[in-house]
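Next up is one chain by itself, shown in structure tokens, the form predicted alone.
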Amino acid sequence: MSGQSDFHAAWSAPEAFRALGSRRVTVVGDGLLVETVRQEVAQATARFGGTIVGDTGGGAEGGADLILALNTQPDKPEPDAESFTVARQNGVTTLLADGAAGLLYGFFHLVRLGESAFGADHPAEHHGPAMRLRMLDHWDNVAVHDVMGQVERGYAGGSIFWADGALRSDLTRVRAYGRLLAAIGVNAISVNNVNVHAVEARLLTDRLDDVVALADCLRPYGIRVHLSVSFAAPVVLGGLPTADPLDPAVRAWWADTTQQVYARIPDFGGYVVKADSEGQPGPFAYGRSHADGANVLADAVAPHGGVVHWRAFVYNHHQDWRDRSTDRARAAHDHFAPLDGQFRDNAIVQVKNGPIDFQPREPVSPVLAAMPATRMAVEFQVTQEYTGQQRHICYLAPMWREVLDFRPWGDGGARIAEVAAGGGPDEPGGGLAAVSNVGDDHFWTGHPLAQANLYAFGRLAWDPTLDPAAILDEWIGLTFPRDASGVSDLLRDTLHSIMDDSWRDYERYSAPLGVGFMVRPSDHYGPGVDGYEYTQWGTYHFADRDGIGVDRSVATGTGYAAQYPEPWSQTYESVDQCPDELLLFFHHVRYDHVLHSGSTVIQHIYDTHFTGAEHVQRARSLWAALAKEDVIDAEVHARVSERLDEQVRSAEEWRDQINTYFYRKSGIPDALGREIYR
């Protein structure tokens, strides 16, 4: 339990540890992570009256009633260091793990279970992560950058790692962060921005001491540190005349530099690379492929057990809006699919969940189904860049679960979760990665309820079959218990009413039917219907007086629909078969086109924008009613109330601007006679 006044406990609220802290506990095993478990047990028992005992037998009366132990049986199967088994027999709960990481994760599993871990006897239950790699990418700048500030797309203050161009002198908060991540099973982070500026590039060489300190701080929680690096590092840092990945001197520089990193950080995770994208240098400058670029780094980290995350976010960011044959959605597949099988086994192609850029609604990226011989990681965005920037409540787990459940090859085919997980120990996938939403704000995430997105990411990375509502319920129970009675039913019910459908509410009052990018270009917040329409970024909706949407069909459009395997290529190709929620992503249709719902496109736009704004107004009223009850801390209530006021204002702005715009474009009035012209 953190007990710190300068940051919120989040899902490590002290009361969440009561059930374990009131037991007689034995911890068996040695090593750094086992010692972390011992310290957790000691803190919990000291607070709640339990006892640490050395006797591992005797039941609840004479010895321990909770045993946490490493499996020391000589004939045990090949160990899975992160898995664990929980059983309860004769009044004793036993957690047995093959590795120290499993013991740590098992401890937090018991915290989630609370008193139910000590109920009726039950046989052994095995638990292990679906994804080998469960990673958070921090887009943190060491120094404040003129355009993006301290944290690019950060909505919760400055970096928890860096301040005033240097590593923070007090890493207490970083240790607390490591504990929060261990509690949700995250096992890797990158600590700097993928847009690598000059000072961040130096973390690889003369600023390596800072990375060593962070690795030392996070190691007790089973978290490996990774670095985002510049593809041009051999030139920028090494003084070489080239960064050509096939040049022997370049390959030697990466190998030598990487050796020096591992000499200081033996469990260093590896590199994250954004190359040939939005101005970042890459292998195209030398006539080389992305596989060539990734492989030189993969070869450098391979002897040390490291990996390279090579981002597939590559597209033409100087597009002519008048050229409708160029399609940003096609770009990642066009660049990467032909390279399948050319990447090293420890090179992971990291693919955004959708083909554009973390919009409230996109189809699943076809790249994830196009490279069966390559390790693929799915990249989510926990920080709410296009989903309200942590000023709006937008619980994203339902969207992520839809992505993970998507079957690119149709019914009976593999799910995206299985693509990311891989085919087993000998064929690992790339796992899940996500852009962090954490900053030095007291509540970690600016909006206290945005913590739920970070919690949900970790839980879905561990088990992608979990129900988003159940995950939210876990988070509520761990974050807001005030005493032995736990969370009040009123608070729990209110949070579910406000949050369960909040992603769809955001979709309702922002961009309709998958069209995306109707935000202000300056900061990606608030409505700007034509803000990107005539720019170089390739994010268009092509609304005119007759209709709206991007034609991505093979027959008459960009051909993007053909990047999917059957049956989805045909489904998306057809206006009649395309799901309503993605219609405008794949087709340009008339405003009076009738959706599967029975509504016309224009009426759907009007209706959803009114409905979305009404739902946010209702959420504010539900939250305000809690002020009359003693069910939540005053500072949490005040911060959420302030954010809900802004969300109501913004949702009404979205409603009025979007509906007015499309009324002016179409000339078609609202069938319900509401005022839509503002």
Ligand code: GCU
Second form
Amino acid sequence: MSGQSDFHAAWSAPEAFRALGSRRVTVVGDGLLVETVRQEVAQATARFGGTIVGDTGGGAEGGADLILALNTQPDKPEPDAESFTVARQNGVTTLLADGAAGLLYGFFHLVRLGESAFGADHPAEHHGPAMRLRMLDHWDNVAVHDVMGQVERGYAGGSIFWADGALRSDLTRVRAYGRLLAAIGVNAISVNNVNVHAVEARLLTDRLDDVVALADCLRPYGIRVHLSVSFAAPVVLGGLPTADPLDPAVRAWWADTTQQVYARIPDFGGYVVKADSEGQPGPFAYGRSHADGANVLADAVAPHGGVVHWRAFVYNHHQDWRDRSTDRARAAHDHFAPLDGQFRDNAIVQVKNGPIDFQPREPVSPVLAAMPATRMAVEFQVTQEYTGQQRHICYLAPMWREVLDFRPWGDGGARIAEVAAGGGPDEPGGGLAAVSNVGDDHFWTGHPLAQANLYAFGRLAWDPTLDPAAILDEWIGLTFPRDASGVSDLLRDTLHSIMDDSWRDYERYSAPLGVGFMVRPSDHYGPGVDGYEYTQWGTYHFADRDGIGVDRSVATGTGYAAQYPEPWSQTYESVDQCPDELLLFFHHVRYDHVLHSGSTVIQHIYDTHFTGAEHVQRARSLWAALAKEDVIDAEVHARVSERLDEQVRSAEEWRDQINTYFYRKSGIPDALGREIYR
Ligand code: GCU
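Pass me the form predicted together with alpha-D-glucopyranuronic acid as well; I've looked at the form predicted alone already.
Time for the whole complex; same chain goes first.
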């Protein structure tokens, strides 16, 4: 087992603290989170020659050139407030936080600003998070699972929380994780897999000590711990004959059990539930709705200020490919939209960003627009299950921005980011949740550059209007400075060249035009054009000799397009109006169908597959060229090089399998006569 203190600094490179650490700093306030900030300041000033100049501030006269203060004015007692104001006047930078968490987030804001926080005077700027809940879900198993290993869909080693069937004895790394997450504003973590196996179920009861320890470890960073629980817990843990959510004994069991959790963890966040999904138990067994199911848990946590994240990932995973009427894309909307208005205020319906399952390209889930009277959270997947499994570079922020910017009700209507943010303090939304990509790997994320995805998730949950390239730039600046001169321009430019558009490159060389799921079954890595076509998990491309795509129109298909409000239902219904990148998600068309781009579907497939693979080859050359320059640590360079070799191999495999498959099906040659294996 790797040492728990042997890990990469990620976006807390010591050099990133230089600007702040060389100042004369005053920290004003008391409490756990203020202490965290004080320790941060002490560490930074000790390293870079600054000083701490007492707790009373006093501005320039008192000698401080940076004041970090908790606003203790009587009209401002918002202990949970996460917002802060930064100003610079007469050569003194002041951070005034509205609550202790705001002080912590403001501190890291100043770290991001670096020297520019100490430049010219400027008036007060107020900052606060767009989303109240900014959460990471860990799909970590306490015990190594026989099929899924320790971290389900984990590509970065074992769990940072659990080892050998128990909580790790050394939580140094969990603490460091909390610090990294505080630096990007994440304020909630669920610490176990949504597929709750026997050992993990017991975290709720006789293994609660472990959760207490994690909560203690993460609390100084403003992070609340949540648990994934089994809907069948009253039966499997409580010994009751039923888990029927309307049974009074079941309700009492959840209330009592939850009471005991809060007695030990007063700031416990709440429950995450995957019910009636891929074999997990749920309310359907008792003829109850998902609102009934969610509400019994919501009622249990409500007196303590907790929430329930109830996942909308409910579909039939025992389909028959011969049956053309079942459409997995429809399932979440069919199940959940009719329940709008029936969920408690503290029950959040957590919806994957697309209707199927974290494919590289899907339309935005229509469920997010169908439940205006329900708190909705958007779920993203930072772990790269379907986007190269942290062997490929695939910077996901541009995809997430597209989702967050989508306006389901058309121009002038709300964006998805606003649906998740909710309607203000009295009507909070469910925020953003994402499946973490972290493990006990030295670099945290297997591929060192995959750290950028975790970084970007937190930053977008804080401010969904941030530009992905600007986020990447921040991450580079905080991760790769080697000395006072910061990050070399060459490294910065190279990283932008190979990462900015890497999601679109992944899309280019994998499944075309939104069709999805052409992956190897079960492990989901690499091409498997027909991998799922005849399985119980759904059918995805319907390719024949004439054409390809799934007809989800109302006129001739599954009717899925009608789940969107206008104007999108019409746009998606129409072959002519449907955006190219989603054409095969919504329509079955001929290979010679002409896209808006002017290319035919088949030529588009060939072109994008050659281009995507070429871009990866170019990325590898650009990265290799850094070896001669002294701009990055050798260990990072070596790990990324090794992964790029695999990415090139895999992208070429994708290119050749997809091109050959469609050449064989269609018989139409590449207009440019490039090499397609026959
Ligand atoms: C995907 C993934 C599973 C996971 C599931 C979920 O299907 O492959 O491993 O359990 O999503 O989100 O619950």
